[in-house]
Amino acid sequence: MRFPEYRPRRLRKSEALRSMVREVRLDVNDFILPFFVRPGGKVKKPILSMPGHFQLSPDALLAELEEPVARGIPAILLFGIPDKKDPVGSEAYAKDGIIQKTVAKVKKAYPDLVVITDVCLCEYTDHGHCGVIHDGDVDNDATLELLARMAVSHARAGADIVAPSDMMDGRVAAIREALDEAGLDHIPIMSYAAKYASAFYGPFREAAESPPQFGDRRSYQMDPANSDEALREVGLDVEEGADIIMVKPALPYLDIIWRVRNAFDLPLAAYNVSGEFAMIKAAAQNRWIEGDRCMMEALIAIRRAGADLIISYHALEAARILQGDAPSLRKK
């Protein structure tokens, strides 16, 4: 095909034509909406670096879920902020922990909503790392038992999917074995399979109150320079029993999403993380960009790269736009 016989602009003339030939589409069913929960009643504490998001008590969360559920967002991802922390994150796997109590309440109020729980110790440890500390470093194998206990406790509380985000070696196998032994073999695992040691997590650490108190997480999260390693990491999680695989972050790692999509046929999620969200929000507030259009363009990019599911703090706003309840994106 060549000019002048072939003119690509012919199919760009109107929104109707553009929509007819659009290669990638966003749908509300693509989204998973994260929430941060903490003990208490009627708590709705704004997260300054993440406009429109809050630390919520369980009762406040139930109220916040009304619109996402009504709009058809199929799933949420819960992060817990306990009242007390200790070196082994014991509140993470306590029967009456904040996530365990919240899951039970959410499933009672919204039984058809898919509830996914983050399985990691960083929000629950007083040192802020994702595992048990021995001799100044995270002890991989000692951490596995606690992660498995945490996943089982979430599933017993009613979680539909557990999502280990710690990046310990072997944790998917440990969790799968523990779930199966507990009679919870029907519970899927969504593994943070390729999770990078990223600078884009800053707002999340404020939201979850989980910054490490010493050092950093580069000894267990992946080096941003590596892509072949991501395929090895994902492959290990698949072999260990992951049902859904994830790449995190999303936008700086679209190439990783693409490579994983082409190498594996499991459902693929991508986490559009807090720093990606905050940058768009900050630039839009300063009127440097059109926030809604940039948001939708970013989400389309994640789908175009190959993600089936998008975990995003933009999910509710995007759902409003897709359902025609937000300013039109048809300009320009």
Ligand code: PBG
Given for the second form:
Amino acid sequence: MRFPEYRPRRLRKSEALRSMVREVRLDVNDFILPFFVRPGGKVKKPILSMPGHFQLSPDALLAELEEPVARGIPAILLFGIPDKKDPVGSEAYAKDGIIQKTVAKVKKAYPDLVVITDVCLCEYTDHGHCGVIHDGDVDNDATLELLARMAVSHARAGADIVAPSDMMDGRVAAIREALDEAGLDHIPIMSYAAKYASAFYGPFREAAESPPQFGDRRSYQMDPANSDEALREVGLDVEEGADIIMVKPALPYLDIIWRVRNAFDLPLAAYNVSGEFAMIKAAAQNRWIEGDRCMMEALIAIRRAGADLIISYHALEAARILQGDAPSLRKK
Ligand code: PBG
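Can you swap the form predicted alone for the form predicted together with the ligand?
Below is the whole assembly, all chains and molecules, this chain first.
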């Protein structure tokens, strides 16, 4: 096919034509919306670098969930901010920890909502690292047991899916084994399989109050320069029993999403992280870009790269747009 017989512009003439030949679409069913919960009552504390997002107490979270649930967002991802932190992150696997209590409340109020919990110690340790520290670095094998305990305790509280984000070697196998031993063999694991040591997590660390107090996470999260290694990392998690695999961050790593998509047939999630969200919000607030259009373009790019599921702080706003409830994008 070539010009002048073939004229690609023929099928771009109207929105109806464009819509007919559109290759990928966004669907509310593919969205996962993250939330940050902290102990207390009636707490709704704005996260400055993430406009529209808050640290919420469990009761406030229930109120915030009304609209996403009504709009058909199928799943949420919960992060906990405990009252007390210590070197081994005890609150992470405490029976009455913030996540355990919140999950129980959410499942009671919204039984059909899929509740995914982040399994990682960094929000719970006083040093802010994702595991226990020995000799100035995170001790991999000593951390596995704590992560497994955390996952089991989340599942016992009612979590539908556990999502380990720590990047310890062998954690998917350790969590799978612990869940199965606890009679929780029906609980899926969504593993942060290829998670990079990214500066795009900046706003999250304000939101979750989890910055490392010394050093950084480069001894356990991946080097941004590596792509073959991502396939090895994902391969390990698949072998260890992951049910859903994830690439994180999303936009600076679309090539990784694409490669993982082509190499594995498990459901693939991409995490459109806090910094990606904050950049769009900040530029839009300055009127430097049209926020809603950039948001939808970013989300469709993640789908086009091959992600089945998108974890995004934009999920609710995008759902409003998809459901025709956003004045700024009405057709001209
Ligand atoms: C916890 C965790 C982080 C994110 C998700 N889980 C932070 C980190 O690894 O430092 C980042 C999410 C985001 O930026 O939106 N380990």
